[in-house]
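This document starts with one chain, in the form predicted on its own, laid out as structure tokens.
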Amino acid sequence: MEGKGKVNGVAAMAACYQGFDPAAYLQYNYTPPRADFERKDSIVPWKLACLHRAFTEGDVRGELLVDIGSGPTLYQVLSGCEVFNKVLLTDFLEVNRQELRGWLEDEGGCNLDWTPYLQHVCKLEGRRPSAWTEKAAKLRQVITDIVPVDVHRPQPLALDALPSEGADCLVSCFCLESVSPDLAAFTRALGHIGRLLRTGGHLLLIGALGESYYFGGPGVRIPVVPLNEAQVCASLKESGYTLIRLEVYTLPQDMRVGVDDVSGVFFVKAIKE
């Protein structure tokens, strides 16, 4: 019965996502106040700074970066595209993969203008904000594909999606806790994606703390595993990762805009044992 319960829980989570609306999700989370580049305490600049630091410390390197559960967003690979020659984007939902393809093919119609994000990361890198066009071109050049992923499968990607030795680095933002029915499933998913990573490769993980739900569209309430820092650290250890750094952001009151009940965000830099 335990195995059947696992399957039912995952299937229920998948059903929650049938109404996911990329445009609404981007509006809820990736516009001001959560994406206010003039404010140091805004959540999106905090995430971008964490990723920039991790990708520029010199130990995260290699050929292939894989983003697990990209959703309809690109911010998580804006620093990594300067370090890796190949970037693979992945998501469970076709509507999200379509949103990403719209940007990649540069034919307009995207639900969010990523220009301010590109400009901000250029500033973090010590470049002129006007260099954003070069960064956009670089990102389009290194993205090799946008493919389906299922973190609840022991082999989350198609067998031919990666080289046999695995990826050099994984990045995953707000994916695992928001597609898992419980903490055990979150931990298993961490182990599953670890199989995509070479030994000694890095995991950069961003996720929600204390969140029990978020809205993936008007009226589309999606349950989330409410995590604390100790649970994140324990799940990483159980799944074969060595923690290098854990950073925590606490949401100011005006960032709590009614689209979720998140209280904080964690950033993890870890290495696969």
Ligand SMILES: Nc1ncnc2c1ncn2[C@@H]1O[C@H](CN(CCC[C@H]2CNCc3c2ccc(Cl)c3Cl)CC[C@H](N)C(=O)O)[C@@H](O)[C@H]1O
Given for the second form:
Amino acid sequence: MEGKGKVNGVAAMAACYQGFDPAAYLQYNYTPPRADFERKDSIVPWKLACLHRAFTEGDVRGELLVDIGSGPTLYQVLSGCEVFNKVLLTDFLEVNRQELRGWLEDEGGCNLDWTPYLQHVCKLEGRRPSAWTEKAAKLRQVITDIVPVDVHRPQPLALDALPSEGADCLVSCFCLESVSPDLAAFTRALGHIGRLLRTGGHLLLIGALGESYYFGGPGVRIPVVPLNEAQVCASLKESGYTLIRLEVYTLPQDMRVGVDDVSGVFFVKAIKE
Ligand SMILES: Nc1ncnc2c1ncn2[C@@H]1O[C@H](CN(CCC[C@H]2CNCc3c2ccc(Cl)c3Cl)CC[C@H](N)C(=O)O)[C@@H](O)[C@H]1O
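Mind sharing the form predicted in complex with the ligand? What's above is the form predicted on its own.
The next block holds the full complex; its first chain is the one shown before.
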């Protein structure tokens, strides 16, 4: 039964994603209040601060950074693009890969203005906000490709997507728990993406705590496996990672805007043994 359950759960999840609407999704999660750069307790500034610190404290280095389950968003790699000279973006859906290509080709084909994000990360880096145009150019220069990914496959990426030694660093934000029918699938997926990472490479993982669903578009209700910190730590250990740091953000009431039932967000920096 377990085997059958595994196939049905993952197939059912893929079916839920068919209605995913990048424009609506960006509106729900990447505009105020969840993306309010004037508020210290807004979710996006908290995520950007975690990622900035993780990429700039000196231990993360190498050639290739891979973002797993990028969705239609770029915030995940705004700090990493200054540290790695190759960045690979990935997603399960063509509509999301298309959204990212729209930004990359800079022909006004995307559904969110990333300027405030670029300016905010420049400020974190001690640069003047007007340096955002240089950061945008840097990002367009280092993104080598935008490719399909499926974290439920033992090989989540096409074999020719990565060099044989693997990626030097993985970042993945709100993907694994949002695509896994249960904790076992979440842990398996963590193991699958770990195989893309070289030994000694870093994993930067952001995810939702205590979430059971979210809306990927109007009426597009997507189930999420509710996680707590202990389960995240146990899954990391079971999948061959050593935890360096875990940080937790608890949503203030006004960040709960009806697009999901998430209660907290975790940030993990870990090393693959
Ligand atoms: N088999 C599969 N294999 C691989 N990838 C798959 C699979 N199936 C589907 N995907 C792809 O995963 C991506 C999940 N995606 C949305 C969930 C986040 C959402 C819900 N939870 C709370 C919360 C959210 C967002 C912001 C905030 Cl603040 C909060 Cl709190 C993350 C996108 C981006 N990384 C982001 O950070 O917004 C999506 O792009 C699928 O196409």
